[in-house]
Amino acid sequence: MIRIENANLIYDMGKGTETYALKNIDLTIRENKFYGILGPSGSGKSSLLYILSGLKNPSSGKVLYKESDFNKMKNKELSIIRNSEFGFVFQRHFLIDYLTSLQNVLVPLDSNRAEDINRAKDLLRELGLEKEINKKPNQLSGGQRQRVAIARALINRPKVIFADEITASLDHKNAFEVMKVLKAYKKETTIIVVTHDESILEGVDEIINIWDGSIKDDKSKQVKKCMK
């Protein structure tokens, strides 16, 4: 599904403080699976997903979904995949303060239609938010408000999901909480998840270790049990 080729990502290029986010990547992501991208702070684990996600070009090398370069596409191509076929959740939510988290939920469709407002409800109720619906951020737990960011970014029914640190300011219980929610999506789409916490990752059909920029082949693991 998106294919990365000796992809190099450098900040600051050409300047005397350039530095290497990424180094030499190759990496597969396929279709219907659950990855996590793990590593320190300061790894290259956000700039890998970044490139992932088109959200950045590689200063070299290419990344391809579904064979097309996007290093080769316009802006308004980038941005139209982005936003029919991606769903995003960062660590912070990004919802806004004077809307419900119904009409947060629709705001990537920017649409009153009944049928969207009716897939709305039924994905916040999925998510354990059937009280919640008409509650605004201020109003909900930390939880709460990444379940509501996740129905956001699953309201288009996204090829991929791209997820950074989404857990980071959560406790242990929300945060195995969160990660069993992506989980029940595993078979409609494409999940990865940058993480510097390994465990809650158990049960993830790949765990990609960077460090200092690179993939590190002989860490990575290949789970044998997948998510059911």
Ligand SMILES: Nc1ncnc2c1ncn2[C@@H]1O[C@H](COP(=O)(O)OP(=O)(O)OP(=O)(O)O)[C@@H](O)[C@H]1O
The other form holds:
Amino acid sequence: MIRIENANLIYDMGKGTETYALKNIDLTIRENKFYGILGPSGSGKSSLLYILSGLKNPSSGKVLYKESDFNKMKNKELSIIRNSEFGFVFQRHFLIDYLTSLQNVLVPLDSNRAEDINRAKDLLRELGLEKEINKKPNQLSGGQRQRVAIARALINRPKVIFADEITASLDHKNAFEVMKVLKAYKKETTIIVVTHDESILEGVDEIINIWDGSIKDDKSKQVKKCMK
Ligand SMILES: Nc1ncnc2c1ncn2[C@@H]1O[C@H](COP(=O)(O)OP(=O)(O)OP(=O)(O)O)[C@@H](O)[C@H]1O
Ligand SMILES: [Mg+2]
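Given the form predicted on its own, state the structure of the form predicted in complex with the ligand.
What follows is the entire complex, opening with the chain shown before.
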């Protein structure tokens, strides 16, 4: 569904403060699977999510979505894909201050149809926000806001969900609930979750380990261990 071919991402190229955020990345993301991107702070997890979703272009190499190169798509084409096929949940939640939880969740649909409103309410309930449906973001805790953002990402039934450290501000119980809700969408959606916390990735289909901008497979991990 998404394929990265020999991609590199360099920030501040030619400025003397160059950072090689991603190095020689080859990666295939398959349909309806749940992926975890795991690595320490600064290892390139968010950068990988940005190039996977076409938010950033790699400095070299290719990223293909359904066999089309993001870099060759027109801006309009790319924004249609982003709005209708991708769902994003980032560390900062970007909720709209003057809208309630329910209204925020409905933003991507721009709809007042009863069935959409019911679906939004169901999603909020599933995420443990039954009592928060009519509250505004400043009346919610950090973790509750994060969950509203997750419901908003799920409302238009995206083909791919990109989630960056979405459980970082949640306690363990809520983090597991959120992962459970996401997992339930695997039948219809590819899910890519970035985290530094391996424990929330229990039961995912594949873990992509990233270290210093490179993907490490299990074999190289074993080699490293042997060399120690
Ligand atoms: N906009 C930017 N300009 C310059 N360097 C950047 C930029 N964004 C990230 N970097 C650098 O690229 C590297 C990878 O950053 P990235 O944000 O992808 O890491 P991360 O794994 O998501 O970290 P964290 O867990 O802290 O969010 C880091 O060395 C970082 O300092
Ligand atoms: Mg990050």
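Residue numbers count along the first chain shown, from 1. Think of the rigid core as the biggest set of C-alphas that the two forms share within 1.5 Å after superposition. Computed from a predicted structure; not experimentally measured.
(request) Superpose on the rigid core, then tell me if the C-alpha of residue 144 is displaced by 2 angstroms or more between the two forms. (result) Residue 144: C-alpha displaced by 2 Å or more between the two forms.
(request) Please check if residue 116 moves between the two forms, taking a CA shift of 2 Å or more relative to the superposed core as movement. (result) Result for residue 116: yes, a 2 Å-plus shift.
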